[in-house]
Every structure is written in C-alpha cells, then in structure tokens.
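Shown next as structure tokens: one chain only, the form predicted alone.
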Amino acid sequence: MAKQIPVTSRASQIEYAIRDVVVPANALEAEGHEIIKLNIGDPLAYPGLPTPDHMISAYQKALLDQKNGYSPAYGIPELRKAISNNEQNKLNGGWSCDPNDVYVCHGVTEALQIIFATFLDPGDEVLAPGPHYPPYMAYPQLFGGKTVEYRLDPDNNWKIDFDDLKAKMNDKVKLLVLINPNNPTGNVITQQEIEEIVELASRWENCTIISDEIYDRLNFNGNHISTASVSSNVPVITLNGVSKVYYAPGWRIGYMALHDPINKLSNIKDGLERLLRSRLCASTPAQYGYLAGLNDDDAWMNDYLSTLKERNDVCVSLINDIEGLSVEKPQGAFYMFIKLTENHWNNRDKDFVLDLLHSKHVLTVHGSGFSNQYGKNHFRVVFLPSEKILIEAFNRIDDLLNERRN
C-alpha cells in the first residue's frame, strides 16, 4: 500500500452525528432492507410537507429568464429588501432592520463559516447551548477558535442554566450562540431569559450574540421573540433562511442580518463584506425562489404548523407509554430530544441508536453526537414523518428496549 498522504487533525476531527449515521444505514439498504429514517431535518424527504408552489414557479421563471448568471455579492436587491421587511414586521419581535445589513450565503452553515472566520483569533471563544446544532462546535476549531458549551436543564424544558452560563463568560469570548427554537430539543427562548442574555453580554465589550432563528415560525405557542428586537446595546447577527420554514432546504439559501445599534461592528462588516465579494454569490434563481415565498401570502403555513403540532402530540403520548423513556415537550421545530432512562443504557446512546439501526432499522441520532457531555443519554428523532410511520417506528423502539430489558 502506498504511504498515505496525511489528512490535517482540522478535517480528520470533524464529526457531523446526523449525517454520519446514514453511512450504516447506506449499508442496510443496499442490502436490501428498508430503513425508517428520523435522522435528518428535511422535510421533504417524508411527503405531504412540499415546497410551495409558488416559489417553484418563481425558482422556474428565474430559470426559464436566464438568471442564471453571477449576482450580487450580498444578495439580489430585491432579496435583501424582503427579507429587512420580514424582519421589520415580525409579529413577535419586529426590530428596525436595514437592507444593506442583510447578507445572503449558501444556506446559514456559510453564513457561519464566514461570521467566525470573521470574528475569531486563535484562542477566541464561541459559547454555544449544550446540546446544540454540531456545526457550531466544529467550525470555530477551523479558524483558531474553541467552543465552550453553556449547560440547557434537561429536567426544565431545556432552559438555560444561567449560572452555567455566567460561569462561561469572559473576555475570550467573542461571540455567544442563541439557537432559537433550538435544534435537538425544541425549547422556544423566553423574552425574559433573552433579556437576561443581552443584559449579560452587554458586560463584555467583544462579545456579540448569534441568534440563529432558522425556525422561527416553527414554533407552537407563538412565543419567539427576536433576540435584534430586544438588544439596544449589544450586537446581534440573525441567521434564518429558506430551508425550514419556507420547507426548501436544498435551495441553500440562507442569510445574516445585523443588528449594531451602537456602531461596534464596522471593522467586522467590512471583513464580512470582503469574504463575501471574495465567493461569489449564492444560487442566482434559487434566490428568486425565496423572495417569492417572503412577498407573497404565507397563510399555508398555518396548515403545514398545524401539521408538525398534531404529530408532536403524536409522538408525545406515545413515548409517555413507553418504559425506558421521556421527553420534555418540544415548543417548536420538528425535533424531539427523547432521554433513555435506564440504567442498561447509561452513557450508550450510541449503542443504542445503532442496535435500533441494525436491529429494528429506525435511523435516529445519538443525543452525544449534540454534546458529549450535555446529549449523552437521548437520541433525536424528526417527527415530520406522517402518524402512521411514526406509530410503527416507536412501535420498534419499544419493542428494541424490551428485548434488550428482558
């Protein structure tokens, strides 16, 4: 065999639990077997939620006019102004958001790359919610940055613990993460406890907060409340996009909006605007596609939320009958963080969603794979799927915790 050339410890180290779940499954089904997957936020991979028609159309007529050219960096005019209105008359939440501080990436993942690449020097810090969504812990590692989880209390709607949080924060770190509602557990941010965040940030003159929102209007109570709309002091970057509550994830279409109602962000801005120019543009048409979904009536969403609600309930009373099981309540997005109970699965949350895997063949994600110290001991499952494939995959579970039981 020939000497391998070596891979750097930044690529080799990262670790993404919901997608590197389906190599198994891959495996299963080419063997023929059939896998129920509750692994991956895409709702279009289970029918009955598709992306509207009208921004098909729209997606279309972009094509069919050859807009299929290089756009403007920061995003089409039209885009940005659309989505600065969005963020100005949001029914919870609405804060004075100017076009020229909204850029549009390739999905909120880029938006990510770009924010830390601009923001963190070797040894900076990201805080971020344990559990969170994985690629905040592996990004900032590429650009010299450490993440530092702050704890959310599994036995109080995944709240967050403040004084855990408190502990965190100190002058290394540079930016704190708000997912809201968050992605594994579902837990909506109250305005009181936004408050008491930006109260803390404010006591750190380098830290700016990003509050990633990608499901804002996902949510069951209508209780989001914007993170922009509550700070008068500290900066605040909103990350959203198309891909879940406008149901179409594979456009990639995201953006970043800034808030900096002091003026603190202009050397940023600027790094942000250079790394911008120098990639190019997102997806020319697709950003016609979503500007096509903010202009125009949004009152099939009602359906599609009444929808997720049902099958939240669903999911809810079925794990409540069973033994090994529990769940805080999800309050929003389509996920369910779901605790293994006991003993004989104490720290194998792994094991555990691979012996579903191979024996059962549900695809779920182990909760570690969220934080190896705050997940350990749950497991995501996405209750898009309809009733009667939801019913039949914890059908399996159960009957996988039986005979492991017995």
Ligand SMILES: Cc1ncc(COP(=O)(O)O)c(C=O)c1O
The other form holds:
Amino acid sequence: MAKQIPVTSRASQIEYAIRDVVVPANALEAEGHEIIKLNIGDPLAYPGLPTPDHMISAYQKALLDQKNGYSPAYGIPELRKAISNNEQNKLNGGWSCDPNDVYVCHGVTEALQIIFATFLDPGDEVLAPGPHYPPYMAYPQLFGGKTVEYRLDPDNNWKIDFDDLKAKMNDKVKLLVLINPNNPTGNVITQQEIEEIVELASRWENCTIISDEIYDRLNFNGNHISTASVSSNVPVITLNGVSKVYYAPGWRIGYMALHDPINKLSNIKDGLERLLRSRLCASTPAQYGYLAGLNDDDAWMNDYLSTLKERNDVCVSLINDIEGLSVEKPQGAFYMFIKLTENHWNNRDKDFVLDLLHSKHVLTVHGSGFSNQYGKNHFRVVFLPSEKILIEAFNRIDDLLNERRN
Ligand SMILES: Cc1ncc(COP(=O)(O)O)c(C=O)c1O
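Taking the form predicted alone as the starting point, write out the structure of the form predicted together with the ligand.
First the chain shown before, then all remaining chains and molecules of the complex.
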C-alpha cells in the first residue's frame, strides 16, 4: 500500500455517536435485515410528521422564481425580520430582538462552528451540560478550546446541578451553553433556574451564554422561556431554526440571534460577520421555505405536538413496565434518555446498544456518546415513530434484557 498521507488528530478524533452507530446498522441492512431505527432526531425519518405543504410550496416557488442565486451573507432580509418578530412575540419570553442581530446559517450546526471560531482562543473553555448534543464536545477543540461538562442530575429530572456549575466557572469560560429543551434528556429549564444561571454568568465578565432553543416549541407543559428574555446584562446568543419545530432538518437552515444588553459584543459581531461573509450564504430557496413557516398560520403545530405528547406517554408507560429500565419523563423535544438499572450493564451502555442492534435489530444510541461521564449507563431513543413501532421496539428491548439476565 502507498504511504498514507497523515490525517490531523483534530479530524481523526471527531466522534458523532448518533451517526457512528449507523455503520453496523447499515451492514445488517445490507445482509437483508430490517432495522427499527430509533437513533436519529429526524422527524422525516418516520411517517406521519411531514414538512407542512405550505412551506414546501414556498420553497418550490422560490426555485421556480429563480431565487437560486447567492443570498446576502447574513440571510435574506425578510427572513431576518420574521425571525426577529418571532423572538419578540414568543408566548413565553419574548425579547427585543433586532433583525440586524439575526444571522441565518446553514443550520444551527454551522452557527456553532462560526461562534466557536469567533470566541475561542487556545486554552479557552466552553461549559456545556453533561449529557449534551455531541457537537458541543467535538467542535470547540477544533479551535484549541476545551469543553468542560457541568452535571445534570439524573435523579432529579436532569436539572442543572448548580454546585457543580458554580465550581466550574472561571475566567477562561467564554461560553456557557444551555440546551433548552435538552437533547438527550428532554429537560426544560425553569425561569427561576435561568435567572440563577444569568446571575452566575454575570459574575464572570468574559462569559457569553449560548442558548440552544432548537426544540423551543416542542415543550409539553408550555413553560419554555427564552434565556435572552431574562438577561439584562449578560450577552446571550439564541440558536434555533427550521429543523425540529418546523420539521425540515434536511433544508439546513438555522440562525443565531444576538442579545447584547450592555454592548459587550462589538468585536465579536465584527468577527462573526467576517466569517459569515467568507462562507458566502445559507441556501437561498430554503430560506423562503422557512419564511413561510414563520409567517403563515402555525395551528398545524398543535396537532404535531399532541402526537408527540401521546408518544411520550406511551414510551414512559412501556418503560415503567420493563424490569431493568427507568426514565425521567421528558418535558420537551422527542428523546428518552433511559437508564439501564441492572448491574449486568454497568458501564456497558455501548455493549447494550450493539447487542440490541445485532440480536434484536433495534438501533438506539449509547448514553456515553452524549457524555462519557454523565451519560454512561443510559441509552437514547427517539419517540418519533408510531405507537405500533415503539411497542414493538420496547418488546424487543424487554426480550433482550430478560435473555441476558438469565
Ligand atoms: C440541541 C441541538 N442543537 C442543534 C441541532 C442541529 O441543528 P441544525 O439541524 O439546525 O443544524 C440538534 C440536532 O439534533 C440538536 O439536538
């Protein structure tokens, strides 16, 4: 074999558990097995939760109207305005969002890369919840930064452990991340907790809060509140987009919106804008699709939410009847972060996921993929599939637990 050209350690160490488990699943599918896939947070991967027609028509119309050129680097002005209206008029927690502080990206995922590139110098820290959505661990290191996890309490609905968070704050922390509602735990942060977080962050003058609110309206008790609405002094960057609440993750449109109440982010804004201009723009026609979602009637969302609530209830009651599992009931998003309670699986959540895949053809994600320290002994399922499929999946999970116990 020819001598291999070296890969950087930066790239070779990247892991994304949610898609990494797909590799063995694909191999099984290639052998002709049918896999129940509960691994990926994509509503379109399951029947019954389609992207609404009026959004698709707007996207199509943009294509036919030749809106196929580059758009302005920060997003089409109509969309920036619609996003700012949406942030201002949120049922809970509207805040004075200016369209000029809204930047449309190729999904929240691109926004994160741009934010980390702008904020982090070598040695800087990002405080992220443990467990967390994996890019919060993977990306900061690309820029020499380091992610430190603060503990979410597995026995108290995955609420933030404030003692742990306080102990980990320091001058190197440039970004404090909230994921609300949380992936993978489904926890929704209360207003009182947000107030406490903002107060804590205000004691550290280098600290900006990232508030990832991509599941904001997938909130089963209607109590989600935006972080920006609570902060009168700490800068907050709100992240959201078309992927989850508007059921169109493949369009790859998201945004960051800056709330800078005491004007600390002028240099950061300049850096963000330079990076945004250098990567040209987000998809132009897809922005028109999202615009229709934001501007048109959104009564359809209630039906979708009711479906998710039902599936949440179904999963929790199934889990409660299975020996060897327990779960804190999610209050938002569409994930269950399930604990493996038996000694047999202690520190073996990845083994469990692989065993379940190979023996029962159900694909889930190991909890340690969301945090080695705080996610182990758990696995994540999405509750987007129909009740029938969920029941079948949990029957197979129950079977596996019984077989391995005996
Ligand atoms: C917390 C969180 N943020 C961001 C994303 C990805 O967002 P986008 O599709 O806009 O890149 C996900 C996807 O699962 C997520 O769970």
